[in-house]
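In C-alpha cells, one chain follows: the form predicted alone.
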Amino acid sequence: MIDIRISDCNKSYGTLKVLKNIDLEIERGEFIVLLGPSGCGKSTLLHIVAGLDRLTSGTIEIGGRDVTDVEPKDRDIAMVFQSYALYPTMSVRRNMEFGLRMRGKPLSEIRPLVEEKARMLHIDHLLDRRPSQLSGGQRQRVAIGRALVRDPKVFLFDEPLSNLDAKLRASMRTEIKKLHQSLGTTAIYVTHDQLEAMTLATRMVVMKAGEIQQVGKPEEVYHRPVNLFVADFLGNPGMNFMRGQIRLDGGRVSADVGAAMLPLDGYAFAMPPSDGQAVVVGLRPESVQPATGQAPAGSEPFVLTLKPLLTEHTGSDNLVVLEMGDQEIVGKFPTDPPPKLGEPVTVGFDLSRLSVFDAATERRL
C-alpha cells in the first residue's frame, strides 16, 4: 500500500529551480533515504512532505490524503531534526509531553506513553534533567522519543546524527535501524553520509542537482547504478573507471581500455553494443585483489600482473594503488602480506561485478 505518493513535484526560488518533476511513491513501513550531496535538494523534499516549505507545483498525498495545502501540525507527522530543537528551561519529561499537551491530550494518558518510550530509548533516567545536563547522543535519544509519543503515520529525519563523533553515531544508527523494525512506521531520512544510507534504508533515493538519479535497494543501487554519477558517488574509494572502446569479434565483446582487453561476454547489456563505441568500465576496490587463481562461480578468471605505486593501511585492509597503463586503478588486498611498492603482482579481477556506461550520455550500458 503507498503510503507517500509525491507527484511531479517542483521547487524554485525565484529562476533558481530547487526540486525538478520529482515523482516517488512510498510503500507503508518502508525506510527511505535521500541521499546526494550538499546542495541536492533533498532537505528541500523533506520539509516540503513535512509541510515546512510550499510547492512552487506538485502534488503530496500521506495515507491517501492529499496534503498540499495542509497545515504540518495536521499531516499526522513527526520530524527529527540536525539541531535537536529541544526546550531549554524543560525537563526531558515535559520536552516529550509538549507536544502532547498542545494538542489537549489527558496528563494521564501522556505520562505512561512518555515512560514507556522513554524506557525504549534507555533514557527513562533522565526524564527529570535537563537538555543542557545531557550529552549529544542523549539529547538526540530525547528528540526522537519526542517524535515517538506521537505515534504518527510518518517519521522525518533531516540528517539527525550529523552533529556526533563517528562511534556515537555507530551506535545511534543501530537504535534507530532497531526502532523501525519494531515499530515498521513509514520513515524517510535525510543524510550525505553514505554507510547511513546502506545500512538504514530498504530503498535509496540518490539525488543530484535536484533530481531523482536512481531509486533501489542499497546493494542494487551500489553494485547496478544507473549512470557515471551514481556510480562515482557511492562507495569509499570510489569506483574505479577505465575509459576504453567496445570491441567486437566474431560474437565476442570486450572492452579495449589500453592496458588491457576485458571481456564483456557475461555482461547484461540494456542494449546491444556498437563496435567502437566509447565506453567508461568501471570496477569497485573490493573486486580488485590479489590473485588466488579462482573466479566467481559463472565467470573466468582474469588476471593482470600490475605494479603497486601506494600503499594505504586502513586496519582491516591494505588500498593499494595500481598502475594500469596510462590510468590507476585502486584495489584492495589483505593486510598480510603487504604488496611491495614497484615489484609486480598479479592481479585478479571479479568481472562478474562490471558496470560499462556510455562515454557520452554516462548511462549504464
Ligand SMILES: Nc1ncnc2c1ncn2[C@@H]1O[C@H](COP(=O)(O)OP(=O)(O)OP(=O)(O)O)[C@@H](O)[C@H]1O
The other form holds:
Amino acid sequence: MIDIRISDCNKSYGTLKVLKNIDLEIERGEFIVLLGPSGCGKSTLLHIVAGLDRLTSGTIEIGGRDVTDVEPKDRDIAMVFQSYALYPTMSVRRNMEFGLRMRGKPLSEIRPLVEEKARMLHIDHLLDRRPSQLSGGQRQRVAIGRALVRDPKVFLFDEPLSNLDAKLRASMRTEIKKLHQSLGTTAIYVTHDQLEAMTLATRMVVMKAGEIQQVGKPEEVYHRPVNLFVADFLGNPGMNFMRGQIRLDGGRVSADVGAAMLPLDGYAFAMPPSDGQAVVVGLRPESVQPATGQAPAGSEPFVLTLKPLLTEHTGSDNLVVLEMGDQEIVGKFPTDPPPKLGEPVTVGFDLSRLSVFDAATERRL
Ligand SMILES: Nc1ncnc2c1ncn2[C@@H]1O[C@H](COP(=O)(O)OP(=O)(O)OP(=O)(O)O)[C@@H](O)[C@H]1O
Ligand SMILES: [Mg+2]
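Form predicted alone done, so how does the form predicted in complex with the named molecule look?
Entire complex below, previous chain first.
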C-alpha cells in the first residue's frame, strides 16, 4: 500500500534547479533514507513532503490524498530537525504538549501521552527542565518525543543525530531503529552518515545534484551500485576502481586491467559487453584479502601475488595498499600477521563481488 507518492517533482530557485523529475513511491511502514552529498537536495525534498517548501511542478500524495496544496499542519506529518527547534522558554513537558494543545486536544488526554512517550525515550525525569538545562542527546530525545506524541502518519527526520558525538549517535541510532520497529510508522530520514543509512533504511535513495541515482535495499545499493557515482559514494574506505578493457575470447569474457586478466564469466551482465570496450572494474576492499586457499562460497578462486606498499591499522583491520601494475588497490587484511612492506603476498579476489562499469557512460554493465 503506497503511503507517499512523489510524482515528477521539480523545484527551482530562480534558474537553479534543485530537484529534477523526482519520482518516488513509499509504502506504508517503510523507513526511507535519503543519502547524498551536501547540496544535492535532500532537505529540499523533505521540506516539500512536509509542505514547508512549494514545488515548482509535480504532485505529492500522502495516504492516498493529494496534499500538494495542503498546509503543513494539515498533512499529518511530524518533522524532527537537526537543530531540535525546541521552544527555549518552555519546559520539556510543555514542548512535548505544544503541538497537541494547538490542535485543541484536552490536557487530560495529552498528559498521559506525553508521559508515556517520555518514559519510552528515557526522559521522564527531565520533564520539568528547560531545553538549556539538557545535554545535546537529551534535547534530541525531546525533539523526537515531541514528534512521537503527535502520532502522525509520517515521520520526517533531517539529520537528527548530526549534532551528537559518535557514541551517543550510535545509541540514538539503535533507539530510532527500535522505535520504528515497534511503531511501524512510515519515515523519511535524511543523513550524510552512511552507517546510519545502511543500518536504518528499509530502502535507501541515493541522490546527486537534484536527481535520484538509485533506490534500493541497502545491501543492493552497496553491492550492486548502478553507476560509478553510487559505487564511489558508498563505502569507507571506498571501492577500488581498476581501469581496463573487455576481452571476448572464444566465448569467455574477461577484463584486462593491465596487471591481470579478471575472469568475468560468472558476472551477470545487464548489457552485453563488446570486445575492447573500455571499462572500470570495481571491487570493495573487503573483497581483497590474503588468499586462504579457499574461495568464498559461490565464487571461483582468483589470486594474484601483489606487493604491499603501505598499511593503515584501523583497530579492527589493516588496510593494505597493494601495487597492481601501474594501479593501486586497497585490501582489508586481518591485523595479525601484519603484512611486510615490499614483500609480495598472495591476495585472493572475491570475483562474485565485482562491479563492472562502462568507462564512458559510467553505468553498470
Ligand atoms: N531558499 C533557497 N534559495 C536558494 N537556493 C536554495 C535555497 N534553499 C536551498 N537552496 C539550494 O538548493 C540546493 C539543495 O539544498 P538542500 O538544502 O536541499 O541540500 P542538502 O542535500 O540538504 O544539503 P546538506 O547535506 O548540506 O544539508 C543547494 O544548492 C542550496 O544552495
Ligand atoms: Mg540538508
